[in-house]
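Have a look below at one chain only, the form predicted on its own, in C-alpha cells format.
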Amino acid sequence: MDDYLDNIVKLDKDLVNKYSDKMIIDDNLTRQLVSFQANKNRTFHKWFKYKEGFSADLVKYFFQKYNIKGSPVLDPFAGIGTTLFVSSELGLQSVGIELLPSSVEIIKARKSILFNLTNEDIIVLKNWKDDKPWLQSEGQKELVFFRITNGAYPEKTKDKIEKYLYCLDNIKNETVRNILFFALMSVLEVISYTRKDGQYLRWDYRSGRQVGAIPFNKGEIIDFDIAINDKLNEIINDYYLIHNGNLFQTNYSDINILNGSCLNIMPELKESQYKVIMTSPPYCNRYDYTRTYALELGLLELSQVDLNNLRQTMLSCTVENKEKDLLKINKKWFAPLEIANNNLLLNSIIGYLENQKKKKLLNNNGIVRMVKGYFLELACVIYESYRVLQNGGYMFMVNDNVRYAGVSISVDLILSDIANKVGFNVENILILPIGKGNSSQQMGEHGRDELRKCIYVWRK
C-alpha cells in the first residue's frame, strides 16, 4: 500500500509541477459565486432551487474576464440553463444539452416567461392563483411514484397535487400551462417529507420512512396552497421587474435545448461551430441526480424502468453506473480513450482502488468502476468539445477534486492533462481561496484534507 501511495504522491507532484504556472488562486471566486448560493436572491434565477448549478454572476464574471463576445455558446451539461439564460441576456445565442427531462422542462418554462408570456397570460396566472381551481375540482390525475419516492407527501398534499395536475390538463394556453407546471415543480421539496441531500433524498421522521438511527426533522412542511401562491407571486413580480425594470435586454438571443446525453449528441454537432463552452459536469462524488430529482421526474410520468435507464445513461458519477461501451457510441473515440488510459496518475489511482477493493477496504466496490468510467467518459466529452469549438475558442469547466479510500484525486490536473493532450492549451486552473473539506467519514478515518475546487480555462 505504501508503494501505491508513494507513487500517487510522486505522480501528482509531477502534474503540479507541469501546470504550476497555470494554477492560480483567484480571490474573486467565492464558494457563493461558484454555486447556486449567489442565485438565491437573484431575479429569475432564484425560482427553482438547483443546488448543483453555478451562479449567473459566475458566467458574467468569466465572459467579462476573458472578453467573450462571439456566439454561439454551448453547455453540454446544461442543468436548468444558467449558462444559456445569461448568454441570452448578453446577446449571445446558446445551445444546451441536458439529460434529465425535468431540467429540460424547467428550461422550457423559463424560456416561455422570457419569450412568450404576455400581460393577458399574467392575468390568467393571477386568476389561477386567487381562485385556486384545484380546491373545487372533482377530478384527479394520479401521481407517479418510484420506489424511492413512495410516501413523499402528506396525504392531503398528495390529493391537492393530483387535483392541480387534473386542472392543468384542461388549460389550452401552452405558455400558461408550462408556467403553472413549473411552479408546481419548484415547490415539491418544500411541501414534501423530503430534502435534497446530494446522493439521495433525506426523509423527515414524520413520513414514517426514517433512514438512519437519528430522526431527521426538516422543519416546517409548507402547505400546498401557500407554496403555490408564493411561487406564482414571485414569478409574476419578477416578470414585471424583468420587462419594466430593464434588468435584461429588450431582445434576448436564441436559446436551444437538446434533451439527451452529451455523449450521444455532441458527435452529431458540426465541427468548429461554437465560440465558447461553459459547463459543469456532474462531479465524481457519487451524487445521483435521478434520486435527488426523483420527485420532479415523477411529475413527468416516467416509469421505474425509465428512471433506471436515465441513471445508466448519465455520466458515470454514482456507484450504480455500469461501464459504457464508448467505442460503440463513437469509433473515433479511440484517441481520447487511449490518452485517458495512458494517464499515469489516473492508472496509479485506479490500481490503488482496485487493491483496496480486493482487500475489502472500500465501502462500495462500485467506486473503482465509477472513477474509471468518469474519466474515460469525460475524456470523450473533452475530445468532442475541442472538435466543435472554433479556433481561439474557450472552454470553462467548474469541477471539484474528490477523495476515496484516503487518496485525494486531483480531478483538475488529470482532466487538464487529458485536455492538453487532446489539443487544448491549458491557460489557467483557477482555484478557489477556500477549498472543500472531505466527508466526515473520510475525515474520521484519514484526517482532514482540504480538496481543491477549481475552474479550468482551456483554449483551442
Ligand SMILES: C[S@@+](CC[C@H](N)C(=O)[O-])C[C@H]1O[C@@H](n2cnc3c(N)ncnc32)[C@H](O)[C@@H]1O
Contents of the next structure:
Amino acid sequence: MDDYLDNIVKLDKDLVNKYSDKMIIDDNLTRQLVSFQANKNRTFHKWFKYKEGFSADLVKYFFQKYNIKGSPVLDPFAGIGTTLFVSSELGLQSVGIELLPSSVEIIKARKSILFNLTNEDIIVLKNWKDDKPWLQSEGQKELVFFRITNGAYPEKTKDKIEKYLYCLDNIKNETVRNILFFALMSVLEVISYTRKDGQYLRWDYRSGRQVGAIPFNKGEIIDFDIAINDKLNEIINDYYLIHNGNLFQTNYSDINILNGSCLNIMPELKESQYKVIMTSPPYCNRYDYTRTYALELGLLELSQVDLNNLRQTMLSCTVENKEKDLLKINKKWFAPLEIANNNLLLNSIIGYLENQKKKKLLNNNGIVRMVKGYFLELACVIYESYRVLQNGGYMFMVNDNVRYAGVSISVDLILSDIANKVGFNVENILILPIGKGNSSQQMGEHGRDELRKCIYVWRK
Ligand SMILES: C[S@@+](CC[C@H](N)C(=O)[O-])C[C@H]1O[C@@H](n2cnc3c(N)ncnc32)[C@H](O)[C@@H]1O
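Given the form predicted on its own, state the structure of the form predicted together with the named molecule.
Let us now look at the entire complex, which starts with that chain.
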C-alpha cells in the first residue's frame, strides 16, 4: 500500500512542479466570495438560497481582472444562473446549460422578473400577498412526494401548499403565476422539517423521522403565510430597487437557458462561438443535487423514475452514479478520454482506490467508479469547452480538491493537466488562502494537508 501512496505523492509533486509558477494564492478570493455566502444580502441574488452557487461578485471580480468585454458567455453548469445574470447586468449575452429542472425554473422566474414583470403585475403580487387567497380556497392540488420527502411538512403547511398550488392554476397571467410559483419554491426548505445538507436532506426530530442517534433540531420552522409574505416582499422591494431605483443602471442583455445535460448539449453547439466560459461543476464530493433539491423537484411533479434518471444523468459525483457510455454520446470523445485515461496521477489514484476496494477498506465501493467517472466526464466537457471557445477566450472553473481513503486528490492539477493536453494554456490555478496569510504567496507555503479550493484560469 505504501508503494501506491509513495507513487501518488511523487506524481502529485511532478504536477505541482509542472504548474508551480501558475499556482498562486489569491488573497482576494475569500470563502465568502467564492461561495453563495456573499449573495445572502445581495439584491436579486439572495432570493433562492443555492448553497452550491458562487457569488455574483466573484463573476464580476473575474470579468474585471481579465478584462472580459465580449460575449457570448457560456456556463455549462449554470445552477441558478449567477454567471448568466451578472453577464446580463454587464451587457454581455449569455447561454447557460443546466440539468436540474428546479434550477432551470429558478432561472426562468428570475429572468421574467428582470425582463417581463410590469408595475401592474406587481400590484397583482401585492394583492395576492395581502389577500392570501389560499386561505379561502375550496380546492387543493395534491403535492408529489418521493420516498425521501414523505412527511416533509407539518400537516397544516402541506394543506396550505396544496391550496396555494390550486389557486395558482387559476391565474391566467403567466409571469405572475411563475413568480408566485418561484416564491413558493424559495420557501420550501424553511417551512419544512428538512435542511439541505449536501448529500441528503437532514430531518428535524419533529417530523417523527429520526435519522441518526442524536435528534436534530433545525430551529424555527417558519409559518407558511409568513414565509410567503416575506419572500414576496423581498422580491417586490428588489424589483423597485432594480427598475425604479435604477440600481444597476444598465440595459440587461439576453440570457438563454438550455435544460439538459451539458454532455448532450455541448456537442450540438457551434465551434468558436463563445468569448468566455465561467463555471463551477459539481465537486467530486458525493453531494447529491437530486436529493438536496427533492422538495423542489416534487413541486415540479417529477416521478420517482424521473428522479432516479436525473440522478444518473448528472455529472458523476455520487457513489450511486453508474458509468456513462461517453463514446456513445460522441465518438469524437475518444481523444479527451484517452488524455484522461493516460493521466498518470489519476491512474495511480484509481489503482490505489481499487486496491482499497478489494481489501474492503473503502467505506463505499462506489467511490472508485465515481472518481473515475468524474474525471472522464469532465475531460469531455473540457474538450467541448475548448472547441466552442473563440481563440483567446478564457475558461474559469471553480472547484475543490477532495480526499478519499486517506489520499488527497489534486482535482485542480489533474483537470488543468487534462485541459492543457486538450489545447488550453493553463494561465493560473488561483488558490483560496487558508489561515491568516495576507500576502500573495507561492504554492509551497500552502498548508500541506489542507484541501485546496481553487479557480482555474485556462485560455484557448
Ligand atoms: C456547483 S453548481 C453551479 C452553481 C452556479 N455556479 C451558481 O452560481 O448557481 C453545479 C450545477 O451543475 C448542475 N449539473 C450537474 N450535472 C450536470 C450536467 N450533466 N449538465 C448540466 N448541469 C449539470 C447541477 O444541477 C448544479 O446546478
